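Here we start with a single chain on its own, the form predicted on its own, put down as structure tokens.
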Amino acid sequence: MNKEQTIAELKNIVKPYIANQEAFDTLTEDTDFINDLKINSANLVDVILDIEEKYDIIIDNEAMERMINVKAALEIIETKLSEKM
């Protein structure tokens, strides 16, 4: 799986939670999921179970509390994916 093809998978994951279109529209690693996109903390946990439901991995408390970005989520599912094989 490449890099583009999970920002898209990642993007249709956050698009329900989203409260910022314009910084949907253009979103990149650098986008905070709060800051920019401004899904508020409980719909953050949500995001979190349907990447774990998306990808069939578990994300622990410690990877839960660094996932603020997309380039985080991008690292904490690679390594997560990475682990199961």
The other form holds:
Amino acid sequence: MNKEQTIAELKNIVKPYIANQEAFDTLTEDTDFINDLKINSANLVDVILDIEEKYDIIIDNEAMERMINVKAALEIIETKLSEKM
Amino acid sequence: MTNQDILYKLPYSKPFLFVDEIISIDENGVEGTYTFDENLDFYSGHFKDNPVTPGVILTEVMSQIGLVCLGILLLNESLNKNIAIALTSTDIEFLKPVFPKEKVTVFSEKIYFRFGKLKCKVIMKNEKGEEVCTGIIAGMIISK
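Alongside the form predicted on its own that was just displayed, please also present the structure of the form predicted in complex with the partner chain.
Up next: the whole complex, starting with the chain shown before.
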């Protein structure tokens, strides 16, 4: 998994739901979905479902609760993708 | 759970209960009806001498039948006093006016129910079978 590419794909996924353009423009691995990007908790569910669809993976409740920032999202995507191999 | 049980569990009462009957319901969707009483208070002001049902009320009818009734069925046993169903988003198109005494039927189809969020595609039809509004409504379980 290419990290740069996955971050770019993640940016594309979160784009419709963000409420802080500046944090989005300067997004890094440490960017928090709720506190920085100001994605509301209801829309975060849509972000997760879009990630599932994009990578053809299933995100369970435990992974959902951990997915608070870009870094965690990358780790979860990588783990779930490797489980598929 | 019977349709009557679901009506009983609705957290609304007059003048803000907008469900008369559940025609059918299962885990994938719901169909229900409501008839607008001509004495509903908002008709005296919306509009002056020209009563038309406000779009926000049509949205409420679609939400109560399409989202809350289905949410009660899906939550079933886990529904208790410590949780509530909160509306999180609506995206509705209004196609035709609805007048006092009209009976409408709401058809709701579950798009997903994941991580406590229920999202549905909802259509409201009048007695002629014409679509009066359509859209997407979502709600979420919150702890009180």
